[in-house]
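We begin with a single chain expressed as structure tokens, specifically the form predicted on its own.
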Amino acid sequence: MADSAKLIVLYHSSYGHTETLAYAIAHGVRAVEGAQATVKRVPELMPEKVMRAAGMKVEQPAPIADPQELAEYDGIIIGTPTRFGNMSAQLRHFFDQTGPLWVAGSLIGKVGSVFTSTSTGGGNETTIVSVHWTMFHHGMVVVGLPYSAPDLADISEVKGGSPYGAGTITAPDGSRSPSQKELNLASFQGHHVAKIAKRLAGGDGADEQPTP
């Protein structure tokens, strides 16, 4: 087993609620000895006008990743918002510039995992799922949220969150904050992905084809 592993967590986010989940996940990736975990965001689209106007956050701390960089993570967690049951074209956008790691199968054998919010719960899976799709392209490692995680078979109370990765419901309104159930969720995925990658950094030969 390796003694460390490197992951990033990736997000995009318009109003600070997947900002939010990201900061849970990589506080779980850190609670696992020897993971380290680096949070970035994709580069905005929408002119900074246009956010304020529509009250959204232009302010968010994590600095800018670049496309070419997620080659050098053992694993890769993803935070979305949903665009009508798929990614956000920021996110999407970002990934369309990953063609050189794909040609030279840097991606290969690395572990991804997905997390999202919604603002009614609608797409709350199938958007994850949108990201699993250039995971797989890619030849990631995709792992999701088990149900080992307590808090993600309770319906005691409206969240998000489902075996495909975290999430939070928002209000149509964004009115609504990540709940302690869903951080909890968030944090329990950061700390599974991490010890995947952790046991995987240690092997070799991914991309290797079988001796006959």
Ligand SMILES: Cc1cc2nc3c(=O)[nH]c(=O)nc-3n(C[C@H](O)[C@H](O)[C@H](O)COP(=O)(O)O)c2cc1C
Second form
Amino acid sequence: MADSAKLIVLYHSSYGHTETLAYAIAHGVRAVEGAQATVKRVPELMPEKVMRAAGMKVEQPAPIADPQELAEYDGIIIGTPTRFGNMSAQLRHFFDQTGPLWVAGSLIGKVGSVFTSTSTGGGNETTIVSVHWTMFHHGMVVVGLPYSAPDLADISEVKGGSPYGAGTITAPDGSRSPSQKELNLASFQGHHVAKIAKRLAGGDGADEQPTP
Ligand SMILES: Cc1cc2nc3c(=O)[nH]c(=O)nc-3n(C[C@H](O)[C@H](O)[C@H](O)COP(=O)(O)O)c2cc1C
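Right, and the form predicted in complex with the named molecule of this protein, after the form predicted on its own?
Once more the chain from above appears, this time first in line as the rest of the complex follows.
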């Protein structure tokens, strides 16, 4: 096991819900000794005028990530709002620039995990899985959110989050903010992923075909 691990919490967020979860995830990562969390976001594609007209959160403090920098991390935790049950175009566009990393096998053996935000919960898990597909193509070790998280089996209130990954439900008008239980689950996921990333850090992810 390595003494340290570098993780990136990389997200896209139009209204700030996924952004809030990203910081809860980073909090969980940082609670693991030797684990570092960098919070970044993918570049926006929507014109600022359109964003402002839709009441979107134009200013977000997280720096913009470069697709090629993913190779620098031991763990990559991705957050995206649901778009018709799928990842957002902004995130898709970011991933579509990671071809050089795929060619070089740079992400093979790195830990990947995903969280999301939906307005009604419709598409919560398919959105997370839509990111898993890309992670599998990169040869990543995909990690979810285990039921050892105390709030996961709690059904006392409406909430996002499932064994696929943390989530929040915003309500159709976006008026609901992430609840304490949703934030707990996000933080648990960050902690869980960081522990696994630390175990795998420093290893050579790329395997060779054994001689028959
Ligand atoms: C084009 C579009 C498609 C969406 N599709 C869904 C959907 O399939 N299911 C759902 O519950 N919410 C859907 N939403 C709502 C977003 O998921 C919601 O605004 C988002 O979770 C808010 O997260 P954010 O604050 O991080 O942007 C959609 C929103 C847009 C703009």
